[in-house]
Amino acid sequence: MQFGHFDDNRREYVITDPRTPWPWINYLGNEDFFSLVSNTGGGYSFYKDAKFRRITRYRYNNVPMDSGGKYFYINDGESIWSPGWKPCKTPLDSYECRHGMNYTTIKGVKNGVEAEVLYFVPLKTWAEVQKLTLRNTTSEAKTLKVFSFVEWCLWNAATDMENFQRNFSTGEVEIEDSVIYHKTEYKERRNHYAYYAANVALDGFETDRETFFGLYNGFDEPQTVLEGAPRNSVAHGWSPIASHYIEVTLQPGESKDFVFVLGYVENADDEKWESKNIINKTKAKATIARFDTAEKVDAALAELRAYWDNLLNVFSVKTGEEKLDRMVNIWNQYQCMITFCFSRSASFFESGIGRGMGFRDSNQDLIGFVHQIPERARERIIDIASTQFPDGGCYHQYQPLTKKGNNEIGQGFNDDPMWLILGTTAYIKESGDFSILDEPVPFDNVPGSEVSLFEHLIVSFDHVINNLGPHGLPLIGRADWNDCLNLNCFSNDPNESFQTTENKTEGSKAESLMIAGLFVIYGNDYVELCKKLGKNEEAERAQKHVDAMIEAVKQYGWDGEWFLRAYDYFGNKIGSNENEEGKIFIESNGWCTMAGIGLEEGLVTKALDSVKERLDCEHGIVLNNPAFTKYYIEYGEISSYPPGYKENAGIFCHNNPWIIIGETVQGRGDRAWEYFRKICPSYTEHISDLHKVEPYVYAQMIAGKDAFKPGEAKNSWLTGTAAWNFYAISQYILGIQPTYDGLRIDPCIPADWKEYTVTRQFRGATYEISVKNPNGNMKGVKSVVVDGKAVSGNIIPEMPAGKICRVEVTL
């Protein structure tokens, strides 16, 4: 069952039934000011940090779902309704939501009145702009009473929900002209305030929540809206809101536009006040003036659309496979931008409070984003590396506003350091900018501790070799990529976090085959980088450790038909046929086959065949099999989930691409393509009622074959799945790979693909690449012709900026 459809020409997903099986959201903004908006107008806004600069309030896990947002109420004399159906839930005559690239429009029709709201964050703007268009489609005049609504959050989203003895006494607002200013705590330690403006004279307003709603009314029946008249309340403490009241009469066929601006301002300490206790509104008024007409708003939206046109033109494909092309050309790349901006911090599954930017997460997100805006990726790499410690360890997460480590999560996740090598080498291969390696970068953001970024890569590499277990394999620490495989935890206390409770690593024999494969891949990348820099002694040193790791994996990490997952605290095997449950895991078999460990001896083939036999199912590849049916204290959180969910044999879409890439290493394009389609959102749109979450972006997890409801998804949007699937399809199936010396063309495609074309911008030049497959091959480049001239090998040298290069590839 579907609840909408793709509009590829407009790069939008069109939702035609507001009762989606879960709120289907979009993200507004791509730099400093951000909003989340659902298909019914739910969501919230923040500046840079969803925890420390939350602007509007949102209630997660509420009943009914998705309560609170940026709403417009219309009292037309006959009924009370909203263009997004919620919160009133008055039946509409028609409804449509269009989620586009950083903008959303929601249109509802009721009693002959069309109400359409455009939501977006203009480029380089600390504000969300909303344009409400009202249209009378009847033959009689219509008089409408219109109420806007947002609820202010008291800045820190965590204490906003906790410290009511203070919160209910601090709320402060100002009202001037048609603008409501939120200035709670501004006179003390804050240099920032928020505002909500309308571009017309008001007929009234409301700033106190209980006055607007009535103490015992919900979002669906505000007392002020029911009565059709505001009381012009001024909030003093309690719960401040902002609601504009506008009376409008529309003649038959007439339409009117109203512009609302929800913004954020920071003032220097000596510029905070206009006069005693009156805030300096200069910056707010300047922003409001930029969008005070519908024409200015439309121009800003056109600028945003052009921005995304340019971004999405960097990589585009034509395969004739509509569902593939729309994901690669539009939605997958769009999601990669969103994950780059937010890591895992703020979605409808992450509250924005408990998590900041992830060290491992952000490095992985870079590989799906770096081709779009390399200079922003460069900045992010420096931010990430600055949270590292001198021994190569790091904070697992850091807050985006402060760029300081998240102490509540801590450190000790032993896969973290190697991801910095991935992020850095991906950036250099894309941009050709080796100068980043000379950038001075501190440890733990401590001034005076700066060393070059290259030295951070050295300590990242050495962190693995300085933390090896009895088999010469990497110690797992708190965890590796699978945060729920907690081999040094041993928790019986339900009040503890598996990930942050005591980490009994001293004397532990817990080793990770996943980190081993990771080390081989990015260790080889590190070796290649050293050679490129002429650091041959360091390259030789590193290569010896990589080679030793390969041998350790072959000797101690092979179980006969697949790669082991790990050794536990006591040195016992995990992910072995000797185990009763959890005999085989996806992570180690993905990374070791991606690394090509044992390729010549047939280990890669055997491991991938075992994955197919034991882990594959209708909806994707499950994480482990058989699922755990009891709690294993020595394994931790992974065995706490019911079978088929999350890490206990759920389908983690993030790690499915590792098997996809492994299949391309083996040269099996048919199987790589089969796996890709199973978890690709556009291919599962027809089961949206089962899948539940958005059909235009990847989810982190799909319930596996052992679950109560296989195929049901959770944790959409903010997942490394976005970057890894773009990486897998663009670089390993379509085979367009940035290298230090140019673009390598190395496809691995289904045998029945006859041809496809890719347009790829790379270091200022444009490559128009045509791939033909006349003999039904899956892998292997026969010839490459560049601008009519045959070249040897399959690497196209870097071309001058501005050049359009035509490439013909035959398999």
Ligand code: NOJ
Given for the second form:
Amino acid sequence: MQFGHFDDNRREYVITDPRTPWPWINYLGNEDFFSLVSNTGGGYSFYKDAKFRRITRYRYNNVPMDSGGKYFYINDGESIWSPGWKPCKTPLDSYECRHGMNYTTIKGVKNGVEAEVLYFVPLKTWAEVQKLTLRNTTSEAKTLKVFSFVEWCLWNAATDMENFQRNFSTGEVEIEDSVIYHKTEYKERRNHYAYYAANVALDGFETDRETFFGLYNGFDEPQTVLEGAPRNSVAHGWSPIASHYIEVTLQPGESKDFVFVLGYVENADDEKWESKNIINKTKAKATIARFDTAEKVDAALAELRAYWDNLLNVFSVKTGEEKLDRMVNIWNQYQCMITFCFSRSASFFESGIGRGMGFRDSNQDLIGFVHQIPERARERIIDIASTQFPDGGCYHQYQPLTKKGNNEIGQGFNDDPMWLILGTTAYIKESGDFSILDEPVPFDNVPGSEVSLFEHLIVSFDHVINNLGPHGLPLIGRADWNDCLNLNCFSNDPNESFQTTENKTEGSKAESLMIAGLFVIYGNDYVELCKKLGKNEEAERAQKHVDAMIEAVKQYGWDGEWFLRAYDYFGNKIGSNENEEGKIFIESNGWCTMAGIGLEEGLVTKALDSVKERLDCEHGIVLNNPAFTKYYIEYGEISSYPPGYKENAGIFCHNNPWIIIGETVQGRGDRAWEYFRKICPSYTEHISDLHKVEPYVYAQMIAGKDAFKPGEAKNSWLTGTAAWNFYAISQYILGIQPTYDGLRIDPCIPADWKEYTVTRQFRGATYEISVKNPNGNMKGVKSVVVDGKAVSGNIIPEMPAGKICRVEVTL
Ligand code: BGC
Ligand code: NOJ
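Moving from the form predicted alone, what structure would you give for the form predicted in complex with 1-deoxynojirimycin (NOJ)?
Now the full complex is given, and it begins with the chain already shown.
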């Protein structure tokens, strides 16, 4: 069952039934100011950091779901209603929500009045702009009472939810002209305020929440809206809100636009005040003036669209598979940008309070969007590396506002350092900019501790070899990519978190085969980089460690039919046929096959066949099998989840690509494609009722075959999922791979694909690549012709910027 459809020409998903099985959301903004908006107008805004600069309040996991947002209420004399159906839930005559690239429109029609709201964050703007268009489609004049609504959050989204003895007394607002300013804490320690402006004269307003709603009413029936008469309340403490009130009469056929701007301002210390206790509004007014007419708003939206045209023109494909093309050309790349911006710190599932940007996630996110804006990847790499410690270890997360490591989560996830090599080499391969390696980058953000970024790569590499266990395999530390494989945690206290509790690492033999595979892959990348830089001794030194790791994996990490997952604290096998539960895991088999460990001896094929047999199911590849049915204190959180969910045999859309890429390593394009399609959102759109979350983006997890409800997805938008899927499809299936020396073309496709074309911009030149497969092969490039001339090998050398070249590839 579907709740809408794709509109590829406009790059939109069109939702036609507001009762989606879960809030289906979109993200606005892509640099400093951000909003999340659901298909019924729910959501919140923040500046850079969803925890420390929360602008509007949101109620997570509420009854009903998705409570609070940027709402418009219309009182038409007969009923009160909202264009997004919620919160009033008055039945509408028609409804449509269009989620596009960083903008959303929601349109409702009731009693002959059409109300459409456009929400977006204009480029380089610290504000969300909303354009409300009201149209009278009847033959009589209509008089409407219109109310806007947002609820201010008192900045720190965490204390906002708990410190009520303080919060109920601190709230402060100012109202001037048609603008409501939120200035709580501005006079003491904050240099920022927020505002909500309308571009017309107001007929009233409300800034006190209880006056607006009445203490006993919900979002669906604010007292002020029901009565059609605001009281012009001025909030003093309690819970400040902002609601503009506008009366409008529309003649038959007439339509009117109203613009609202929800913005954020920072002022320097000596520019904070206009006069005693009156805030300096200069910057707010300047932003408001940029959007004070519908024409200006439309122009800003056109700029945003052009910006996305440019981004999405960097990579596009035509395969004839509509569902694939729309994911690769639009939604997968869009999600990559969003995860780059948030690294899951803000969503409807991660409340934006507990987490910052993940060290590993942020590095992985880079591989999904570095082709679009390498400059921003560069900045991100330096930010991430600056949170590293001198021994190569790193904070697991950092806060986007301060860019400092997040102490509450701490460190000790031993896969983290290696991801920095991935992020950095991906950036250089795309941009050709080796100068990033000379950038001075501090440790733990301590001024004076700067060394070159290249030295951060050395300590990353060495962190693994300095932390090897009894089998010469990497010690896992707190956990590896699987945050829930807590082999040193031994938690029996329900009041402590698996993720942050003190680990018992002394004497631990817990080793990870996932990190081993990771080390072989990015260790090899590191060796290649060293050679490229002429650092041959370092390359040789590193190569020895990589080779030793390969040997250790073959000797101690092979279980006969697949790769082991780990050794536990005591040195016992995990992910072995000897185990009763959790005999086989996806991560180690993904990484060791991607690394091609034992390819010649047939280990890769065997391991992947075992994955197919034991982990694959209708909805994707589960994480482990058999699922754990009891709590293993020596395994930790993984065994705390019910079978089939999350890290206990759920389907992680993040790690399925590892197997997909593994399949391409040995040339099985049919199988890679089969796996890809199973989790690709556009291919599951028809089961949206089961799948539940948005059909245009990947979810973190789909319930696995052992679950109560297999196929039900959760936690959409999160993690490096989008990046890994884009990486797998673009680089390993379609086979367009940036390398230091040019674009390598190395497809691995289903045998029945006849041809496809890719347009790829790379270091300023455009490559029109056409791949033909006349003999029904899956892998192996026979010939490459560039602008009519045959090229030897499959790397197209770098072309001069501005050049457009035609590349014909035959398999
Ligand atoms: C979840 C993981 C997550 C971790 C850290 C666990 O409870 O299952 O998916 O990465 O917490 O937030
Ligand atoms: C979510 C985390 O953000 C990601 O890094 C992790 O690897 C997965 N959970 C699996 O545990």
